[in-house]
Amino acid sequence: MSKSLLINPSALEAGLEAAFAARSKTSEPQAAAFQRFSKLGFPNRRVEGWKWSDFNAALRKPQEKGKKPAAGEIPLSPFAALHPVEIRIVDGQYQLPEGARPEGLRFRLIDPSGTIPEFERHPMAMLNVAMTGKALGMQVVEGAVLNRPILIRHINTGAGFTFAQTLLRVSKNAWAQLIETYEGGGAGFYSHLFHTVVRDGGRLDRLVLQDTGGDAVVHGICAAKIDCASRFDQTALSTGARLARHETHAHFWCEQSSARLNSAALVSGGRHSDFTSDVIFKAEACETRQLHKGVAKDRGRNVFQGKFHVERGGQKTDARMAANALLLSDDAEANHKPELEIYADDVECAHGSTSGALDEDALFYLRQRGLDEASARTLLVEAFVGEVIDGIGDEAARYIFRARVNDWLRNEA
């Protein structure tokens, strides 16, 4: 490449050209996707729907790549009590297990995706799209019901960027349990790409917990496809990094589908969350239940963006939205922004956004049952994020991701 396509390359977009450059074998969508990506920029607080979530400031220092581990010196995971089906991408490179596979599951490494027509004004998707090199690709036969939870674990331990594509297709009439976690104390960007079809009558339950070092620059992007009849459950839960921005874009495609989207945020010390959504309406009857807790102290940012996009054709969609956000702190902040968009006349849709501090009446109640302040404290915050915690089905899963929970107010409530 011998002219750069980037004006006034700041130095990290200047070293991501040239790794793209340096890369033996890029198709020509991937360069087109370079090309757009080059044209868009990382988003900055100048950009609708990044004003809360600065990229461009977040990658402003360069970084260099960090040594990757020895398998050994990868801890336990917390699920692996699960027994699951345990993928590995660390620092971008996949590492798939040995043995016996459950029957009805299928993975292996594929090419990475070479577009997606509708992230082509993403710039944060097309630099993915871009420079991903391989990506996992997965699918539950058509039928199958797994008797093992898949758990992806994104470790990110150096510095640098790093870029990772999964692609699962759950085939009609099948479920599959779906964990990701994102870990590792790396400071450089982690970019990841998860792009489901969910057919008829198949159901996939996604959880996600992201607990980053507190330097991590992380972006997800779910891309989630919903057949006739399908259901699509996430959880999610994030302890913020420097920035670390989850985004969730459902399409109901064929009717009577559903879908419940939780997230839940706790962030302190100047840590970042960000969970942002956009689902489409295209088909009639469709259901959505979303519900977003956010736990902020010191100088801990949470930000919630949710759209329900309702199309002519989505007609009878029920959609309910809330997000509520809790300040622990004076310098603690919530940006919360819920939209409906709708041009179907026979729908039911509703949004709700709450911030504030701690209930004193509430405090006051525990205080006098002989609870102390901290203690207190503590259990009201567990109860405000314990309502999206709930809504995980596997009793087993639920107990890991409220031990979390538990940690974290320990450590900081």
Given for the second form:
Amino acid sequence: MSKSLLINPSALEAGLEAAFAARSKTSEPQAAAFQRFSKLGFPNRRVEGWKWSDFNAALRKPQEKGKKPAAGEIPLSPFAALHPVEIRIVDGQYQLPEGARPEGLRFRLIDPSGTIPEFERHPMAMLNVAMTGKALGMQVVEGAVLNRPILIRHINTGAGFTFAQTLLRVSKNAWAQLIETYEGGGAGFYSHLFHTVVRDGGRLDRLVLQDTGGDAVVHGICAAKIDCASRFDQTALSTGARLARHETHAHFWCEQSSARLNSAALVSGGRHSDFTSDVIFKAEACETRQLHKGVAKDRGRNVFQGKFHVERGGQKTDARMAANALLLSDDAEANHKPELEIYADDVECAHGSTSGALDEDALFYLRQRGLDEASARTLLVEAFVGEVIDGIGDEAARYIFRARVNDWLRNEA
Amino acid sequence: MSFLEIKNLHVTVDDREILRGIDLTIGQGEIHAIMGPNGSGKSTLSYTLAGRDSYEVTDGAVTFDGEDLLALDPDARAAKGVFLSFQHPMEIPGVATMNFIRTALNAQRKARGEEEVSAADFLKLIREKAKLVGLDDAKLKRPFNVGFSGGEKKRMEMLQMAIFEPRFCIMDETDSGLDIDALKMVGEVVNALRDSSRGFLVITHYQRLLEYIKPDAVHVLAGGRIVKSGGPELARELEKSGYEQFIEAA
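Switching from the form predicted alone: structure of the form predicted together with its partner chain?
And the full complex, kicking off with our chain again.
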């Protein structure tokens, strides 16, 4: 093997380098991407944008050995009730469903993205581009409205590192619902890159449930390009992990489009959840609503970084962001960074952030009405997160998300 | 055995003594009114009886049905039948009104060893009582008190009082911010509940609520003590002469 490109590599970085060198098939852009990653390394707290989520530190800790499941051990997804097209990515292996596919949906395994210019300075994206062997390509054809959701289950059970890429093209006037769940008791590092294009008049509703065991390190990137008069609607719920960061990069390229980017974090023990997003408004009259609610207890950490970037062409942009944190113990942490960067002069943009403990007055009110302390607390936390969950349009999916919140409250809060 | 008995009650809030030796006995079936100037300790008394933990009892005792009320948690007091109609009722975003009231009712019933009320029976009950207090269905479907006017929040307090049928009701300035029609409604709710098994402590600044709720006794609270007690005529007297004489006395 040639001299390492990395400076003072950790065991994981050295392993990554060896794995990359050992690959039989590597494209030139992948080699370039690995070189970029090598120069940047895993981001650490000294890098702006990563100061609260230090992957370098998290991945330098020795990893526990994950437990490999026996065949058939993968539990039924709660979303099975929605009769989805279920695709699994188990420890990096794609498992595509057999049988009939809904009309208008195509998918197959393809070569991964060669290069992503806007992510060239993003170490985690470059690493994903370099290391991913196969990608899942999906397309919803023009005018199709899928009658079943697509469910992608990212299941990681082992240690080490795993990479995956998924691509979804929502064609003109098409409508798709995509549900993604991050699951499994693995202790390794999982990196997933999701690209989507929502073409003119199209709509994508995406739901994300980050619900792995507490030893996992997870990094998800969603890159969404939103065309004319189209809609991207996303709600994510995270119970954290050793370190779980989900990024959303949404670009409005054309007029009259809208997005909703809602998220909720429920973190206990030493779990860490990070929702980071960046919305770029390049075209006129686009709208975004973003709401984040984070609940942290014990030594849990809830990170939210949201940025609206309105370029000169983004006149008449209407964008609002709110992030609220609830801290249920003295050692819990919330780190919020809402940002606006505006270069157009005729826009309506707002952002706000709050943090605090449970309202003692409300707690007393509920107890005066007969609720014991635990029930009163549970009701108030449920109400706090409820605003995000209530925004989910699909009733059955909303019910499943709410059940997960209630489950967390019963067991963790 | 007396119903509610307060003996030499001293209460401190944020290191300031607010109640300085209250003695008050309320018998079953009685309505007592407490009147007094701002800052005299009226709300402190109601919060203390309801069990707010930042109100520290430094001396004295309160018994309810012969039991030490101060030893109970707020929810245990509620289950015993102690109800506080708040002076400033909370808005609680995200909490569904009907679900909350039903959960509270069933929590109280469960604590008393009674059967829970079914969803269907509860719906019937809340509709009937909502009509009595003048709240429409749309208000019941909103998150608790969110976007309600002051008067509507007071109606929501009366709705809960009518549903829970508490044995001892503390009404902390329920009349403030209410128009004449709403005052009448409060009177109707109280008079419908009034019987030989219940007691009421009505805290007010003004005599006008007492036109609708006839008290058995009226007390003047000033400087953290009851400085005068009498019959309903005392309220009328206060309306004329004001509290000044008592502020000086305290």
